[in-house]
Structure formats: structure tokens, C-alpha cells
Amino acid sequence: MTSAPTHAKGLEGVIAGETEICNVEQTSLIYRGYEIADLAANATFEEVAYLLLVGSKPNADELAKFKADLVAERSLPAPVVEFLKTSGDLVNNQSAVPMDILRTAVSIQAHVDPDCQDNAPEANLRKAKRLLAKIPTIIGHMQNSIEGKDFVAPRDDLSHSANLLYMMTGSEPTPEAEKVMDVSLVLYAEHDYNASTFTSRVITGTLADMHGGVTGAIAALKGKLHGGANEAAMDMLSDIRNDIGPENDTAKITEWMHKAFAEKRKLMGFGHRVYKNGDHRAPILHALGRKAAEARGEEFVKLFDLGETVQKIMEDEKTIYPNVDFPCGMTYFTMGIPVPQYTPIFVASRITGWAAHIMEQHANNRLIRPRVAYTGPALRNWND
């Protein structure tokens, strides 16, 4: 067997490299120096992205600038174009989900973006834009195309999020549900080496280009137990409200969540495997999500509801706690936002970390390859 100086399934509790992007402990969590709950309350997106793709606080100037470079580039190019025409046939015939047509878009922009293959710092820098501003648009697009409407060009005079949001509604939202897109944005925009930003630095470490670490951050992102989770707790509450009716029953919700006990069946959206006594993000966008629902109507405040109560039985009972995906389900939910498009938003915003850690990994690249620890079959004769 090949010895190992460390392991641990799922690489829990491994040092795997070291960062100046972020830091992830139990009672913070930390973009360059700076706590969430202060950067949701006093950032903007533009600025979060500022910070973490440039590495420090932007200027009145610099902000403008950075601003006006991400409005430059929201336009996609002609081949992207294309692709995203047929995208609605691919996810109405169920052989893609959106996550699958976002992969395959990035990487077709790859083969039309000037700075592909070059990994010099100002280069990564000019990817990083283009790919941060062109998300939306495809999300955008990708929606109209499934719905059978016309493409929504991007507007130069919204917001990251406001442009976001119009982009796959054609409607101009309003500076209520702007602001709930946007924190939801800070919120998610990085988080040290989860699956999907390690796997970009596994695969830049290679000296692989920006294009080919996001293709494989999007794949892994897309999987229920990292990115999808906020799919799958919208399924979930979906799922218990088709079995128990309308009416928010604790006794039929109790016995709903003991059956899912016993069957052992993955609640998705309940904990974490660094924040054991709680994501502290999911706080803040639950607030700004039930504020939201309550300005909608009770429909929406019975969704919360629901949701709190299975909160507290999970707290209560398994010592469980809600992870930022849980809220941002009821969320997205309240705001109209298709269902399987709350993972691609999550892309448009952890754009930012995945390219930060790309450029990262690339300033002081060492390949990643670790060990493995061998449990097969002791050495053996083939013609024995």
C-alpha cells in the first residue's frame, strides 16, 4: 500500500495551497480582508468583483472604469450566438439543462476570444471581464430560447444584476429585487477551494487557459451536491408541498421530514462541510428573501413558512443547520426566476472567484497532483 502523509475522504480538513482571496472559517468568511456581512450590506457586485479580480478596494475612478469595461463586453459573439439559438430545443427536449448549454457556450467563446491561449496577468485580467460580462447575456439568452421569444439585448444602463435580471425577463426590475440579486451576487462570488474552484486549479495548473478552468469549474458546479443544491431545496419544498396541500400543517410537515429520515433521504440545502454551526450567509439572503415575499404576497410568505418550519425541525432534531442555498431557493423562487436557471446565476457570480483563483494558480503554478493511498490487490504473478 503507498503510504501517505495525509488523507481524508473528500480531502476534508487538508491544506491544499494557500490563497490571499479568501478565507472560510466557522464564524467568518472573508473576500481580501473583508466580512461578508459588511461587503452584503455596503458593496455593490461591481465592486466585490473589483476586489476579488484585481485584489483590492476600487476608487470612485476605477469603479467607473471597470463598470464601463464589463458594459463593453456584455455582447456575445456571432458562434455563441448561434449555439444559444438552439438551446431551447436541446432543454425542451431534455437531452441539456441549462448548466450544460452555459458550459458549452464558455467554451465555445474560448475559440473567438483574442486572449485565449495567453496566461500573462493582463491577459487572465481581460478574460475575466469578458467572461464575468457575457454570462448574463448567455443566461439571458438561453431563457428566451427556451420560452421561444427573441433574444433581449444586454442594456448599457443597468447594473450587473438589474441587466442580469432584464436579460432573461424583458422587463426592467425593480430597485427591490435589483438589490436581492445583487447581495445574492456578493454572496455567492467565492469561497476558498469548494469543488468548483479547486477543480479550475487543477486544471490551470497545468498551464491549461482560463476558458478550459471555468468549461470544468461550470461542470462541477453543476453537480446537486455543490451548485445545484439550491435547485434541489427548491425540489424539495416543491416536493413537500404537492404531498401536504397548500396549507402549511406543522404535524403534516413533521411527518413528511420524519419519513425523509427514515428513508434516509439527502435534504438538500442543510449543511456544510466547513460551517458546522451554520452558513452565515444564509441569514442575510433569508431576510432579503422574506422581505421579498412578503411584498409579493402571501403565497410567497407561506413558501417561507414552510421553509422555516423545516428549518427548525432540522435544527431541532438532527442539529442541522441551513446552508446560503436553502434561502436562495425560496428566494429566486419569489423573484420569478425559472428554477433551473438558479445555478447559472450562481455562475455569474462565482465567475469572479473561479477567475481570480485562475489568475492565482497562474502567477505561482506548481502542478497539482497529489497521492493516493492504494487498497487493491497485493503484487500478483499475471501467469499464476
Given for the second form:
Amino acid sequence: MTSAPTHAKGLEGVIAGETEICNVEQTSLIYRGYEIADLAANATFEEVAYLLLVGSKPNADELAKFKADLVAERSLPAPVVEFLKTSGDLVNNQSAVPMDILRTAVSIQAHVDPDCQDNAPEANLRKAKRLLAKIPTIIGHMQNSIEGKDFVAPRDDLSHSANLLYMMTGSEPTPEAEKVMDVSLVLYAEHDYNASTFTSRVITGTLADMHGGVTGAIAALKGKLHGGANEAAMDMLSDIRNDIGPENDTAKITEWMHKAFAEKRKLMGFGHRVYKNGDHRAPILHALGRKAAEARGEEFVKLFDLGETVQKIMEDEKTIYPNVDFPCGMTYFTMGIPVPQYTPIFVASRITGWAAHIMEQHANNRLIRPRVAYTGPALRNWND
Ligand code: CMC
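Compare with the form predicted alone: the form predicted in complex with ligand CMC:
Everything in the complex follows now, all chains and molecules, and the chain you saw is the first one.
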């Protein structure tokens, strides 16, 4: 190497690029200039999707056109539908999990997208809108197949969030459930150079296409240290419940956690590479989820009580705070969503951030090709 590189394990603290899309700081999370609490309180998911993909807040006409474009793209092409008919068997016989099915469905969608090989800005925006519109239908049809039911067709008159819930269950959600889902999608939409977004930029920095970047991003999001944490957090709370019994006995919860600490286990839904004093998204989703739990009844309130005790012990003893995936697990459970669909729903939101980054990468591309510090054997001869 000619000059000393900046490097750190896991690229911690390394500035690996530039973006106009999002800024993640200890004290704030900003999408294109708007603070996350402002967006969660005042914007719908479709408005946030437009903001991320197009770059500005939509006016009424722009929003109406954007929503109509999404509605028009909700149904799936035949090859994707045919694949999804097999998805229930694949999941039910445990040879695949929903994130694998979603990854493959997006990859098949590439084969039939007329713009697949075109990386021009207009083609990329068309592809982004198609993926945004179709991913909820993929998730819905997959869930129908898992349950051995006929596919529920998308509805033209429902929002992105309501339609997602409708296709998964066959019933129109209450306005309260739609709102909770919508805010969760706003919170999940974008987060600068997280692992999956960085993956999508590395892939598309070779001038590969958007579907390739998104397929790789889904693969990266699946892991428990990233998006898979929302499922893992709920699984952990279920494990605690199984071990301690039906009541929230603080002594038993503390004992469970001390055992986990002694075994040096990572508690899912806690900690963050950037936020060391707490994730700004977590309290927003926690408050909404807790309200939904109070409306649903005692079992769900007890889940949130358990989560709050776990959170307090983590904060008091480790000074480690929940990330957004911790309240997400409890919230989606309260909404009756099957646990293996939590991370696919994350995809139904983060597709906006990924697509925005892919478009930014293609618009001002330079191949992403860092160096690595070699730690292998010194030079040696094959014939020695
Ligand atoms: N449980 C227990 N200890 C933890 C946790 C945790 N969840 N997170 C961090 N620590 C400890 C860690 O063991 C280390 O302690 P020590 O210095 O004694 O070795 C210290 O805190 C620093 O942690 P780190 O592993 O160096 O932090 P990192 O920046 O490499 O990892 C993380 C960040 C998110 C991968 C990690 O906190 C983790 O594994 N959390 C659990 C999985 C999770 O919730 N992931 C979701 C991330 S955010 C949203 C998303 O992407 O979906």
C-alpha cells in the first residue's frame, strides 16, 4: 500500500461514502432534512417513501400520482405468483424462512421487470416504485400459502400499510392497527450506511442493477445482528416467558438475564453501532405498541411489562439501550403478525431507503473497492 488507510474492525467509525438521503447521529435521525419524530407524527409512509425516492416532500398532486402509481403496480407477474404457490411448503417443511422466500421472489421479479437492465434515473425510479408496491403482495401471498389459503388479491382503495395487513389476514385492519403499522414503516424506512444499505451500494457500485442490489440487501438484512433482530427479540421474550412462567416475577427475570450475561450472550433488540445512548426510533414505537397492547388486553400488556423490566435491567446494569427492533417485536406480536414475517415487513419499508441509495450510487458512481490489511503467512516458496 502506498499510504496508510483508515481501518477498524467492522468499519466502526469509518466514513465510507457521502449521502444526501439520511443522517444518523447520537442525538438525531434525519431523512432529507426532516427529523424522525416529526415524520412519525406528521407524515404517512407513502409521503416518506416519496421524500426518500424523489428527494422532496410531495405536494397533493404529486402524492396522489405517486399513490396511484403504487396501486397500479400491486399485483404480481405470473412467474412470481407460481413461485409463491410453493412457498408455504418450503416454509412449513422448514427448508426456507420467509426472508429467503422474499429474497428469491424479488430476484424472480427481476426476470420480468422491463427495466431490469436499465440503470438510468427514470428506469430506476420505475423499478423502485414497482418493488415498493409488490413487496407487500409477495409477503401477503407467502403468508396465505403458509396457511394453506387462497391468495388474497391487493385492494386498490387501501394504503400501503392497510393493504399489507389486509393481504396477510384477509381482513381490513382497524384504523388503529393501520396507524401503528404505518408509523413502524416510517421508522424503518432509512438508516444511512447500515449493513444492508451498504451491501446494496457495493453491489450497484459495480453498475449492477437495482434488483441485484435489493436481493443482496435482503440477504444482509436477514441476519440477527441487523433486521433479523426484530424476530429474535420477540423469540427472546418468548424464551424468558417459557422459563419464568406466566407471571412477571422481577427476581426470575433478573436471574434469567444474569445467566445470559454470564454466558456472554447478546440480548436481541439491544445495542447499536452508532447510538450508544439510545435509538431515537425505539421510544416512538414502544409508546404506540404499548397503547395497542392496552387496547388488546392483559396478555399483551404483560408482554410489554416484561419487555420494560428487561429494558430496565439492561439499562441499569449494562448501560445498553433498546434499538427499534425491541419494541417492534412486541408491537408486531400484539398486532397478531406471525414472528417470521417481522423482518420481511422491515423489507416492505426499507426498500425505499435501499432504492434511494441505489439511485444515488448510480447517479454519481465510483466502484466501491476498499483495501484490506493482510494478516496471512509471510512470502514462502511452493517447492520448499
Ligand atoms: N447484549 C449484550 N451485550 C451487548 C449487546 C447486547 N445486545 N450489544 C452490545 N453489547 C456489549 C458487547 O458485548 C460489548 O461488550 P464488551 O465491551 O464487554 O465486549 C459492548 O456492548 C460493545 O458492543 P459491540 O458488540 O462491540 O457493539 P457493536 O457496535 O459491534 O454491535 C450490535 C452492535 C447491534 C451488533 C450489537 O449491539 C448487537 O449484537 N445487538 C443485538 C442484535 C440487535 O439488536 N441488532 C439490531 C441492530 S439495530 C437495528 C437494525 O439494524 O435492525
